[in-house]
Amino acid sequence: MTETLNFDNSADKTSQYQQLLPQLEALISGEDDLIANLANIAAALKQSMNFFWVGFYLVKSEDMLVLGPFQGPIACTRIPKGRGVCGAAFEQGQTILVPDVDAFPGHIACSSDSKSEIVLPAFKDGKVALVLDVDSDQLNDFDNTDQHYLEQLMEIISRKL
């Protein structure tokens, strides 16, 4: 079945969200495959949001995090525990945003194109499952709007679990 997003890129960024969660939502109701409606979820956000890089890291063991499903750039295929900002977010279990990557202790510049960053978790069992990566090309461009329903998107993902 052929999925299609309705959005209108000219709204306002929590415009932008109301109208798009509903409608993720609505797409990976149907799927039980959590790799296909990751990718859905990572190509929906980069076409209708325009980040520069989204995407997921699955937690593959208890230290370490594999690139899953992403639109953007090549990015890094393993991040340890702990290291940089998507390990800080596995290890923290909480959302970490970056307004200047270069300014976070111990950041992994997988593209050196990257400026600003924001990482959620989604959990199983209480426990993290997996993290969303979304990076920009432009600094301090993730705010208190972008956790808010990014959060949002993660509670859903983490219903799928």
Contents of the next structure:
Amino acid sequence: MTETLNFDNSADKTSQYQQLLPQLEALISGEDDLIANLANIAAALKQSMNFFWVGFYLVKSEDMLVLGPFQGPIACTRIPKGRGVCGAAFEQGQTILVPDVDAFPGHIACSSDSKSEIVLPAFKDGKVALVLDVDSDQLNDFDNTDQHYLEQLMEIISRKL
Ligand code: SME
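Switching from the form predicted alone: structure of the form predicted together with methionine sulfoxide (SME)?
After this comes the whole thing, all chains and molecules, with the earlier chain placed first.
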């Protein structure tokens, strides 16, 4: 496994994701420990895309998410199903893109600096097993390109679940 990322941060966002995804897949290909893999993915996303907060919440019971590996400021440890953006993505089993967190009913403000976010689920045996949460300190910072490539990342992660 290579321990450095090959990444051109002057490229456009589509090219950045296209560079990144095969490297993320390679990063976790030789390891089966989920926490180790999620920790490296969070670090690689932070290092390359420079997200404000990026990390995972893991499904711990029928109705509760618990904080997993992340990079960024300290965060809420538990999120009930249906609460906030993460809890909504868990409940609905689909990506939720929020251009303005203040306009999202029930948004959980772990940090008042967070302005927009995208949350995506990964599935094991047809059920949500974890969500990826990416937060920005800018309004309207995520779009269909982020959704498209981060959903591909969730498929890569799902294959290791
Ligand atoms: N804003 C999220 C909570 C998690 S953090 O911001 C790290 C939400 O509403 O689900």
